[in-house]
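Form predicted on its own, single chain, as structure tokens, below.
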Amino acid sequence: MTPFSNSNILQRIGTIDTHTGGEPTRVVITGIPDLGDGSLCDQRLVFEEQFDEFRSAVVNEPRGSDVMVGALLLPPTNPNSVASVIFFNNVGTLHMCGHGTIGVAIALQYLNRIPTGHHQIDTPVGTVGFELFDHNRVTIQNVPSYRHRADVEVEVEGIGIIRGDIAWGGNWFFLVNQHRQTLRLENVERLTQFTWKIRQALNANGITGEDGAEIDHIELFGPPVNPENHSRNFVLCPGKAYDRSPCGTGTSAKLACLFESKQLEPGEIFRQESILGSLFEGSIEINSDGKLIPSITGTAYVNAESTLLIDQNDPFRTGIRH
């Protein structure tokens, strides 16, 4: 039965919910639509074009929320991988998701599909390695990351000139160090408005990532609350929700910028706080091709094992879409 047919039978979608540093991931394990046998990039496109109602039903209200990130758990495309995954959120699909990969690893462990040790998982932007440790701890070896442009200026309405770096960490980021904002949880509404204006200004001025790619993540940095750490961040995600975790792809982009600015050496640990105070530890290595590979370490926990029910008579069965 295809998702959201006209049948009166309740449709069921099996999920495992986790959170990584406070940021939720809903891993879809059953009831996944048929995306064909193309590449993972092709399957992501099929999911976008043909199953957007499924995406919305899983992560949007009334079953989810703006902050929920979904992950379709699919068979591996690489024979050495344990699974493939397509990430999505309240407004569309994602190229990659660092906190989500950590959450998927813990979900796979919960399902008794993997033991502790080294594994890898396929994503639309490449294969990502990860090390599963005891006590819910995971290190991911992310896709190659880099700074595309440094010290880019943009005129932001009501704010003025903002300067930032454009970098790739599995998603496109605009990273801002000088912003005169206080990165505290009580300032979330102000920070959301501030970063949303930056994103709108980037779009209005045609400022993009490589090959015209949209910059859909904005990341602010400031001093850490815990002096043992190096930085605190605030990350605005594509659907206008802020990241509760320190953001795996955002931390990867930050590591690339630090390396390019000669502020971080391979193997050196960088400790990144989120707006909640949760922590990722990051480091880099340069592979044999000369590409920068970030490693991100964090913890995740299983919150729920659930069956989502889709009732064809429910006017909000496909979620409350933006």
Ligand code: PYC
Second form
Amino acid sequence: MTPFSNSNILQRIGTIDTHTGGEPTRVVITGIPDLGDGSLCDQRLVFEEQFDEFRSAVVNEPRGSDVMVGALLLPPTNPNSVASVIFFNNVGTLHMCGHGTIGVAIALQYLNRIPTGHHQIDTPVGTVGFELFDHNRVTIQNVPSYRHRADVEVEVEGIGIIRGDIAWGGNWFFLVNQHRQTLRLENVERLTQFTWKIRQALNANGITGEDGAEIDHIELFGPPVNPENHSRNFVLCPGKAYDRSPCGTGTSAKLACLFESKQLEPGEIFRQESILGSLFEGSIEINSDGKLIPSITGTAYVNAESTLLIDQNDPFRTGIRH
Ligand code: PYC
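We have the form predicted on its own; now please give the form predicted in complex with this ligand.
What follows is the entire complex, opening with the chain shown before.
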């Protein structure tokens, strides 16, 4: 921790908080550090290397919590986009975030920056389209998604052999259907331990996404509680928090796997409920380049409009990091 200064100057960071199906997004609208004028991937790298304390101050305790996802609202890089966004969480940055994109759309509407209709935002892994509807509903058209490997076996300490698919939906996922776990809210501690062990086993065995990318999201699937839905999931995020929403990038990865296994046709609706019972509706289309584009529909609400204050004398000003 850097030495205390005697300065009474408070650093001010303007934020809009939303939640999408219970999963929070803190959209940072003012006080954003200068990340230079490189590509969004370069800016993300600058953010990781030079502004990790800023990241932690915004999302970690005492101002946030392990489950909080942050979204830096930056100028668009593409002339047809309304903004660029870099997503981050309790331990680092995310490539993309589906619930977060829905939250950003609702925050932009709250700020009167966009009307209902079609828009797009830029992320470090590609441009994401979205349709803003009435009643807080948003459909995102995610980055191209795909299954990388099917039915991969991993030996998990204390559990045994677990099989799953590796898929990209804007983040890397290991998707497990056979696990003997009951996907209910009262079991989150157990589900967290179970999925964390799978993640550690993947790392220990060098099982990765494409080009050695780390698989940092683990997703379990089970029967829905609401019979109108097709599936319930439990998603473990990179910093060991579980996703309260059905996870936009995770649902995208699931849609890609279903398509590859011939269980989902383009245009068909797949209703994915979260461990809380909140819902995303997903579907896919195959674009003119032959790529699979998932659409994810969800609902978000604005919770707060705040100014975060960072006092240079506060020993926990940069957040509590685990
Ligand atoms: O909705 O894509 C998502 C997401 C990723 C991590 C938390 N939520």
